[in-house]
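A single chain, nothing else alongside it, follows as structure tokens in the form predicted on its own.
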Amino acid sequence: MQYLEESKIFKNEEILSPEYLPEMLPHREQQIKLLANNLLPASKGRKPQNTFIHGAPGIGKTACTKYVFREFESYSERVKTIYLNCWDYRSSHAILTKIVLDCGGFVPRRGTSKDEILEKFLEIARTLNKGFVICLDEVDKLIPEGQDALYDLLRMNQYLKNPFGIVFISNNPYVFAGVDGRIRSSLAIEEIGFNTYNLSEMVGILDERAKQAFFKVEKGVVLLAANRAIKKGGDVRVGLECLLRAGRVAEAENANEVKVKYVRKVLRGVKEVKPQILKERINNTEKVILDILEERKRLTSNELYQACKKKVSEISDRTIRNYLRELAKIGLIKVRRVRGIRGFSRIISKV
């Protein structure tokens, strides 16, 4: 802290954190509204609408819900709110024990069942009695493997007389398009689409967070920053990650203000920031695969699991290509069916 009160550049690097949540959200204001008044009803005694919120990374999707959560936490004392990434809770499990958690209960680390969980957070939700709403953001992780949790707490409403509802967060528009018939005409959502920012908006909301990170910034530092942002697909944290790396630049230099030419000291050096935080998550052996990838760029599947079983003991085809499938599905590598001499094959590469 101390190094923080005496940069010249920094009044508070936080603000460029993309898990910053600021107390405003500039361009956002309808899809706010929209879902504040879908859980209006939770903090009424009466059933919310269920939401699906889906967009493009970094435009703002789960900050929008985490502010309407963090509004109906301090106006409403009758609405408890969970937030959860389905990347860390993939089963009905791991869900009931964040909420059973997050509601103030006691889970054992081992030896419960799920129906004891459940349980658990009924006896809870009595003794609250609040209506309850829970976000499942990145609810592609659920599917097609964690579907059974989909179900389960799309079923919450005939244990609870506490009001229950779900807001789903994805990319993808078409999530749901494959899963079960039973969990499908259970949805009831309403759908709320993001579109990306535009240029004006990008630079109105990096300038925005500019003037609160640092005492003083060049004319021209926060058009550039939000330039690099659009051309990587409109996403947010890729504009605030110039900025934060332009200002270590500056106070490494011991300048007195963050200049247009230490963000081009950086432009190159900033990437598409959903790809990373991908590679961050997955396990071991994916990146094993990643890897083998980016040092032979493109391989056949039998290359691959050759390679790849040279890198990894015990391991056997079949699980290679659920990784594989995986892989491809998150968007980090790329399967290609080609004939060749001997009928198909697949080639596959990183994206």
Ligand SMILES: Nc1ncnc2c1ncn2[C@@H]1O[C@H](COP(=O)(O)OP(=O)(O)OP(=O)(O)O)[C@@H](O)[C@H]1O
Contents of the next structure:
Amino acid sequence: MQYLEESKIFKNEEILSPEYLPEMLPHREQQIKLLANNLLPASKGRKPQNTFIHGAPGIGKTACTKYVFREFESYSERVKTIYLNCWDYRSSHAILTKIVLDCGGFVPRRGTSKDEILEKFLEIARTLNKGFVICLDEVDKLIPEGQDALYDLLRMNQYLKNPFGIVFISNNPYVFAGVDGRIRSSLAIEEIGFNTYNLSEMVGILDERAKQAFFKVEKGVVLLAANRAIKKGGDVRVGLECLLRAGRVAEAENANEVKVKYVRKVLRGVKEVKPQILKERINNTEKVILDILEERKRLTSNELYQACKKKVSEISDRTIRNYLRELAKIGLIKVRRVRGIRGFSRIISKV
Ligand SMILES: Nc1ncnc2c1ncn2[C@@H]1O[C@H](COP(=O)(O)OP(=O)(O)OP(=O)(O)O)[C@@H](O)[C@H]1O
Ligand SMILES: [Mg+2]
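So that was the form predicted on its own. Now I'd like the form predicted in complex with this ligand, please.
In what comes next, the whole complex appears, and the chain from above leads the way.
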């Protein structure tokens, strides 16, 4: 039999995972209250207020929404919450399927049309007698290609007697500026802007996580991690990663506490987290484009098309152009228009 050796450092390593949803979210009381108030009517049979949450990466937008959803699930029998990330669900069909599955319904893997799935949802809704609140996280992924999904969801109240509300989340406060007029007119959203944390707030947040994750932490550890997080745009995940890595070094060194010198050691290796998350989610062709730009730094769009076609068979300029637009939108590349001898051309580089 194999024994897992008890850690002298980690009480609970899981607490430092970015996916972990804490019991409390300090410094977000106000935003949580606003969101909960917007959704509250759903628990009383009335239509909730559609809400748009925006702000920089890693400042608690997803966490606060999941927190509020968890509260509704625990304390209100009359609300069903459904969370989804639009990177994973990009069409009406996919989103409606997810909603039906989360409500306990069944959708065959193949051959069910969008209208049939919608019909299924309406049927479930009639029997459940609950209000629905759907979170579309990273909603920019639906715009422009997935706009039909927005349109379908926003019209749900026309078919449904049950209350139905949507929480949108994005890093981009202007994400809806480019949507069709027919969608914009039915959006009716209230916005909740999330500000970035200051250093003392960041220290408080990380201190709480560190207390739960480690047995013993030297003074100054949390401050150093918090400082790094602030320097990297205020993303709490950067601070959490500093703590996690420092904890691992402490373990490797067989120390009995997490020390400042371990944080110093790992600090340089902890970069912005969001670009890494996005890079994992992009498709293979988009990865090829990033690799080309990594190698050649700056290219005109034509040079990039040629380089890309050498590596990916049967790809059109138009498809590449769409990928470039996506990559620019999520901030992984920069596209600049410059005036040349033969009119304008575009220069593409990595961010
Ligand atoms: N006030 C807080 N208290 C405790 N933990 C927090 C707080 N704010 C953020 N966090 C933690 O920081 C991490 C990142 O938060 P979250 O995933 O909500 O960021 P986000 O704003 O949704 O970022 P993105 O825009 O990249 O999706 C999570 O582990 C979350 O628990
Ligand atoms: Mg998020």
